[in-house]
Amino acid sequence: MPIHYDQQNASFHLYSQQMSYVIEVVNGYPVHAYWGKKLRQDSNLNKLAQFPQRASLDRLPQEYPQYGSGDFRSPAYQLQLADGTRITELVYKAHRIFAGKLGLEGLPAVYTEADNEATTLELELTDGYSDLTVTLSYTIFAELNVLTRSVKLTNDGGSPVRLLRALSASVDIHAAEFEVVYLSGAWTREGQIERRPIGPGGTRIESRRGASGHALNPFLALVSPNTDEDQGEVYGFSLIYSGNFVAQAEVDPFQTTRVSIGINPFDFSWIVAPGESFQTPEAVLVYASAGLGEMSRTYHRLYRTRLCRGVHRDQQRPILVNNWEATYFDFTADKIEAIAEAGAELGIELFVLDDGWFGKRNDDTTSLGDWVVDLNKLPNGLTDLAERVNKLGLKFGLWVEPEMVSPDSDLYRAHPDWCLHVPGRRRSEARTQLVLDLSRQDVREYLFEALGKIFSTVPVAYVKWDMNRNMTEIGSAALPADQQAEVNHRNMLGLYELLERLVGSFPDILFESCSSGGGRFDPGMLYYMPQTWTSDNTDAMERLKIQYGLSLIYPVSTIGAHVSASPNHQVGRLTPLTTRGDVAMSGNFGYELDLTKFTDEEKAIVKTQVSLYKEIRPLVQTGDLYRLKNPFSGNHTSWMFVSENREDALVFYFRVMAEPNPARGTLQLKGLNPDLDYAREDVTEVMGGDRLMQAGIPIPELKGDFASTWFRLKAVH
């Protein structure tokens, strides 16, 4: 079993294939030890734990520490008790060690399908004088370096108790010299790389908006200053959680670094009433010893296959064209079906129709919450456009926007009170809607009966799940003054019990999250919608940042990229059809523009295209991805993906701007099994693996700006 107890020693040593992390019980306090390169247990582990004998709290490296008796640094939890103290000090006191893993009740969570999978450590702290207990639960895989982390705390005391601060996480590293990765950005430039020293004090990265949102990602890595794509330590931090999160990392006087992260305990406090417990969300700790890269496959092997759940999980996902850009709120029936016909004639699969079906919703003022066709628009009905899409021989999607309501709607005419609000305060509104109060019943039990009546009488077969603001005004009519602290993660949790429902109730529909693009790409997400519209910016050229960063963390096979009109509608740019299709291959493929207007010329390119992905697809969705040339550091972007077995790979190269008589260099490829020789499809020359990943092949000449080219390898025996 991974998870060894030296009883002699009071110490815990969790262990996968490549990495062991160890725990030390010291004077009462779970300690950390060591999180690295996996140790052997007949090495000695006694005291790997580095801190003076005698230390005070602050010098000591806890595994989850609090404020107020005697560590200084950022604790991991705080809570006010019945006489007004905000003391606690949690000791051991247990501890229970199984095989597989459990789930998080009302949160999502990475799982395992068999129980050799994983083995658990539940470790049970108490505080004797407000009798608060806590559970600390830590779950090592075997084949991956994968250590996921959840917190339980339950009051056993007889008068209720407020958390102020309850994060998933916290590990003091023996370390300081780090610098410190992360995603930054805002709508349309999602995904941006960010990388700095810490140096003393310290870094945190957060979101106070409700969501997860644009600006910030709920992802965290720290890496050793000569860490790249291929070597360096990194130690990678990502939380499940779809709402106000925060990620920090602070550098104490004596070198050792403090990396927690959690729920944000702005504007948070939570009741807990006796007898009852708090759950926090999972955080995942990857470690990796071979660069970015590593950690980088190794979230995407987790996310795809034990975090993304149901039958797409593992379906190869179809090519789509959306509307939205061909013709905005301005369709008809008629029009709707000729963008199909165009489809079906390209060999597209999947027709989704987006905003402006419902309601009176001719711009975006009006009709979000009142869930009924607009007959005005589809005379027909929505059925009947549905079965004349699917006569075509496409399935049907639909966009929704379940969260929001409009001002101008029946909805919110009927029940004014179920929008965040508070009373006597302005409802200021973003894009003319406001947000429901998902932390109620009665509205999470009304969105489930709208659409649930849709779902089950129109043959949809995928819903883009949009969510375009972000919360003010954060109150709930529903609940008490005292718990009006609690509306943002009660909001968060009242989401994820309706998408429960949701896909349990539809379980063959593809559901694609979406939040003005990628404003809520986050893990939590995932785990009821397997992949996530990544921006609205689709623009090719802007989309090589957006995709590589967020490859980061997630896998290829959640990424959403589709082909646009050019210009693009976003910044204007003229770029070849052929390079707006290389780099939306290489995502979840798919089409965003009128198709009924493409040339005799440009429907040979898409035929082309659309065929292409048809091939590739299983690679690109469920391959291995290597980054080979950054765009954040130059004019020059390329990754490749590689299957399981390593004899299979397709290698995209994109050039932003064309330049004067270039200096040609390498491009060298990875992955590949360094003891075959590959072919290329496009010549008829046979290199060594070994020759193409270190002497390379000279980079492709392409002419003009915004240029792609790919070619594809595969072993010959």
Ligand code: DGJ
Given for the second form:
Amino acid sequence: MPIHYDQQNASFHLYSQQMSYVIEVVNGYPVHAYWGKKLRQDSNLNKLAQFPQRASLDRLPQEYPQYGSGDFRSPAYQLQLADGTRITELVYKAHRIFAGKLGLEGLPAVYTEADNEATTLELELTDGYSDLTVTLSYTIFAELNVLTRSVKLTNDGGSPVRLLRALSASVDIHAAEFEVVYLSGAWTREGQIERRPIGPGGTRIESRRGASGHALNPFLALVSPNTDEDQGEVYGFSLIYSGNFVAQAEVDPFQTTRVSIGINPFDFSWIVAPGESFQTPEAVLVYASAGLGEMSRTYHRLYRTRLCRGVHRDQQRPILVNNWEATYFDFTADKIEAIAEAGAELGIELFVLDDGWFGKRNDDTTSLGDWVVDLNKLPNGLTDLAERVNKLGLKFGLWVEPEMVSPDSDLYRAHPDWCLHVPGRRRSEARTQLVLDLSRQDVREYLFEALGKIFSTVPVAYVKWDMNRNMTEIGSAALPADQQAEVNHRNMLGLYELLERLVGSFPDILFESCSSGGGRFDPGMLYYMPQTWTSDNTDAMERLKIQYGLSLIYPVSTIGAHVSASPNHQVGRLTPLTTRGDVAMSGNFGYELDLTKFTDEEKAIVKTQVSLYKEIRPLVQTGDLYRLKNPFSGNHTSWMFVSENREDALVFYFRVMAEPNPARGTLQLKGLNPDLDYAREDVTEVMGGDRLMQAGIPIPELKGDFASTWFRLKAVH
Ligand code: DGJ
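Coords for the form predicted in complex with the named molecule, given the form predicted on its own:
Entire complex below, previous chain first.
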């Protein structure tokens, strides 16, 4: 068993192939003793926590720290008892170790397919005064340096308990010389990598937007100052949740760093009635001893194969054309058919009909909620259009934005109380829309019926599930006054329930999540939808940063990337079609422009791109990603994909601005087998993997601004 319990010393050693995590029970408290490179079980793991017996709780490295008893750092949980008191003290009562991993009720989580893939430890803690039982769950994966954590709080007493905070994980690491790495952004600027010392007062990232949001991703990593892509220690924390989150790192006066992650306690509370439980979302902790690249590849493997689900998980994703940037709201069935026809000629596999096909939706001011085809625009209906597209040899995909309602809609006129709102207050609109209250069963039922009707009558192979605003006035007409602070989380649970029902009922549909691009690019959504529309910014140069940044955590198979028109609609930049293709082919590939307007020369380029992508798709979508040159630190970007057996590789190189008389630059490849020789398809030379990685090759010479190139390597035997 990769979890060893030492009864004499009351310690638990959780280990994978290369990582150990040790917990000791000290004075009844579960104490964090070690997390890092693997330790030998027979190496005397006694008293790793090194906690001075008489020291205060403020010095105790805890696994789930409480508030109010002498630890003045940020607590992992806090609750209020019926008598108004807010002090609790959890102590170890029992534990259970078992093979495999359990799911989390109502919440997305990583899973195992066989019990030998992982082992779980449950620590049961109790607070005698409040009759509260808290179960800390830890699952260690055998072949990945991954530990998942979540917490279940059960009220065994006779009175309700109000949770004020219930984070998913807290770890006190015995060191302080760390920097934090995380992703910031905004609409059309997602995935920007931030890195800085934690600093006095710590670093806290969070969302108060109702969803995970564009501004900050539910992820944080601690890295040693010497850490780069290929070396140095990394402790990654990612949260499988799509609502308000917090992730924070705090250095205490004794040079311990506490990292915690979970549902944002801001504007959150939850009443746990007698006999009921509260389940936190799951945090995914990754340790890497060889830099950020190794951390990313661990997250990629886990999320691609044990978070994403369904028939599409292991299937090659189709090359699509989406009509949004081609037509916006202004289209007819004939126009759509013409785009699909042009797509068929180019080898494209899926046509996606975006916003504007329902209600009276000729702009973004109306009709969300009325999921009925607009017969003025599509007089023969959706099924007819889908069949026309299918006849051309393309599958048919459809855009929906189910979580929203337009004030100008039949749904809103019939049910004005179905949106999130607070009685007597303004209902703040954004993009002229309000957010439906998915904490309500009747709202979820309506959506399931309305969407189910379309998905079962129209031959829909793909659904783009959009969500285009932050949440405001987060209140529900269906909940009593003392539960209004539960609404954000209940809304999220409602969304997850609806999605579970829909993906279960329509298992063949490939779902792609979207939130004005990457406004909800988080692991929670990936559990239901194995790919995400990464950003509304389709400019190839901007995408270098966005795709590179998001690849810190998210597998390439989840990153939607489309070739769009030049000049680009978001930034007005003119870029070569080949470069746009190379950037988009580094993700889940597609086109988002009017294909009927291509010249013959452009058509020839696109045909080459489409057939190339069909060849490289398995490598891009399931290979290991190695980042070679960072767009955040210069003019050059490069990344490569390597097959699992290291026999095949594909290298992309991009240069933003042309450089006169440039310095001699080298591209050192990664991830190859040093003992193998590789043939490059574009030149006749064969080179050793060691040479390609250690000595490198000269940076390709390119002409003009916004240039790119690529080459393939194949091992020769
Ligand atoms: C926002 C999405 O990110 C876009 O791709 C597009 O689907 C629009 N919504 C449609 O309203």
